[in-house]
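Next up is one chain by itself, shown in structure tokens, the form predicted on its own.
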Amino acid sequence: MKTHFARIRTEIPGPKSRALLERKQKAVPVGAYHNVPVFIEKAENALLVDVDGNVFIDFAAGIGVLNVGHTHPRVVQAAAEQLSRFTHTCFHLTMYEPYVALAEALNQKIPGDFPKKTYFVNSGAEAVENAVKIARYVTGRPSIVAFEHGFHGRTLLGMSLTGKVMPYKKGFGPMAPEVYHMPLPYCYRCPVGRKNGRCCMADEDHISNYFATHVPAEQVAAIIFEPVLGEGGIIPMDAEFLQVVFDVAKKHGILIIADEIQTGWGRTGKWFAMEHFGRAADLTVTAKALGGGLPIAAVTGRAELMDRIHAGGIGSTYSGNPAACAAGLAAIRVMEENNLCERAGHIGRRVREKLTELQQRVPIIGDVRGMGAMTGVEFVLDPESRKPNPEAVKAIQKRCYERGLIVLKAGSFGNVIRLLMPLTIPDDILEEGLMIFEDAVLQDMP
């Protein structure tokens, strides 16, 4: 197999990217951070080409957005055809069919054997905010429970729900009121371990004690969670723990909000990660891969809940943009016709097989975990102490992009590399990327 290294034509960043970086530093605030110091000129499927002609394998997919790959012809064509008709009217002023058609598709795909309705917004954080609005409205309760290490956006309420301080919450307080954070099973870092083969937190008393010491259950409108933590370090939710959460919520009239923004649309080997757990949330928020690369997000929920909101109580000017709706419909068809859920399972098995083998040779790889094509590699100083090793992650990420591979950092301690390649990635490109990653990890090994 031809190695990817030959595709790097200049140093990274190259001269054109360096010039653009100088312009960026003068025009764009430091807070608008970049992981990789290159500027992309074009992209196709799982490959990126920068302005200097360097080609990169993409194991990030725009942070889980490009499940159908970059510039998929079907998605591009659908968006272009819609743009040639009209770009915007505002659905709340004059309506259009693609919005309704995409809502119908989500109502069919989202888990839950009950009537559902969907409306669209612009981003994942906006979807989260609106799901919370609905939960508070229909229950008449103020409080929301989220989980430690979770991520739900950067808006005031989104960062308040997020269970990670840096870089999302530091200096931006005070946080929104009536948001509480519950511990969740992080098995690799659990000091107790499983009890009789069962998660130590999968106990109704554990959650009841939380309500006794943090917020009364009868005050809680909803519990929000990611079925697999993304930014938190690719931590799949424990199935037994989740069952207890659902049982306790039902007992106390608390709604469940599933944040499927990163886990949705085939990423975990199912259309939605909740299918792995055999449960359906009252409200589900989606975004990222929904638009095939165009910005769009959605709140899908039980029809009787969604219809409780008064006319005009939800919505926004750009929500459900017609081009994004058309692109979303095309992306769903691509996923269906190419069996991308099954493909995600194949990718995940191969990636974790390779990385588990690598773990046997590299003591600083503490854990390899994930679900479908969503994999996390946690780096530690040593396997005994399990102290986080964020410096190793920074160095490995740099060595990766210098060799032509884009990977993401993650985790509350900055010590996890997150792999989210497009589900359309060819096998030979996948293997090449894994070879580059292995080489980057092994460089400093004795």
Ligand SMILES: Cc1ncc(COP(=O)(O)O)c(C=O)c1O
The other form holds:
Amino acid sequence: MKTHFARIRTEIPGPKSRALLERKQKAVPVGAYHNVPVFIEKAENALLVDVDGNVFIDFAAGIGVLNVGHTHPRVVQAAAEQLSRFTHTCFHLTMYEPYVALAEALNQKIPGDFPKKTYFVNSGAEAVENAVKIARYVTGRPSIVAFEHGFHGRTLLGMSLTGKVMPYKKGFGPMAPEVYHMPLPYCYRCPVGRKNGRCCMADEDHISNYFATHVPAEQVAAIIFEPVLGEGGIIPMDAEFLQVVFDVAKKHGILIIADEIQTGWGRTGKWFAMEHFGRAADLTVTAKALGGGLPIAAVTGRAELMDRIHAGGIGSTYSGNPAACAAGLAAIRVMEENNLCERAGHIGRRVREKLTELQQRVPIIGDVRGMGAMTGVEFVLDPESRKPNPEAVKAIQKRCYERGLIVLKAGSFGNVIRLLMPLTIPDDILEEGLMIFEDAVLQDMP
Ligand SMILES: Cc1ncc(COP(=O)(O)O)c(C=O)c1O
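Got the form predicted on its own; could you also share the form predicted in complex with the ligand?
First the chain shown before, then all remaining chains and molecules of the complex.
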């Protein structure tokens, strides 16, 4: 696959994609939306090729899944070899080694200097549901605290925990009970303020007030959060605030669930984003990049908590599919051998350097932020009012794909562009993607 300019051969969508789009519209409901109106034929590392032969640089990585790039040969080979031996037995019926090997790898890599155990499910939302089940079981408490702007999936409990209404919650209620949302220290849109240079929300009284007005602390089983909010608009958790959350939780016997589904597996420059915060959650959920492109998710937690659940209390038919386990093990090896955590740090620094430069010239770029290769660009009507500008994001996303670059939208107000390129992206492709992005942003600028 060649990697140079002039890779768009047709208008976007091209004739073959348009024909498929027509079939899609007849066969698939509108709700199962697509961001980019093209159908993909093949993909390799950070490039996608559509059915009309147009080549796109991928700054979305299947929503943060392809950390090791598309169709990494080691991942494909591992999955294919496993598929040729057997495709499925159900681990809860007759077992297989790759499941255990992947659980061992997670127990070793997930932050926390204590014995851990892991089991697998099929999707991020399912992992979140399972972590909540475990927290409720072991504490005997019903309530869960999540954060405004957070995202935890689309199942009933996942969407109930989610703190973003559109498109995830509107019309789908009633939500699951005993879920409470705490305000988030979203510094660009700070709901409280700073005093003496310190986040005013990073205060024990502030959190205690929440328990006094929303739900009693002794009723709370767990607090769940993303170390860097993804869908909410790439908002890194305030480090001081998080320390206070951990301390208050410990005081009240509340468990901590870290949702590392988007931040995990090298994305933020460490294996897991919690390493940046120096604290370890009781339960950690991972998915997305875990399978190197195959669907698998995991719940990892303190062994003493995980072992409290009675035999047969957790699991599912397809959980820990053998090909996905083999692919996951291969993806971990690829990450280790290619120092992809370090590479994520390098990518992030370069992306934010370029975009902060761009921000100087573009008043509607309100904020550029992120951690490792996880970057958000927040668009506003003007820097003074900071009113969200989702229209600009919609237009820029379209101009990007028409020029051969795939980017994602995010943010509770739909006004953030989120960049999650594969960590294996070569420097020249990264630079080319950034140039396309700049060009797409500057088009309407006076
Ligand atoms: C932080 C976070 N949690 C949970 C989920 C849900 O994962 P899935 O789509 O695999 O159910 C996602 C997916 O985007 C996510 O980013």
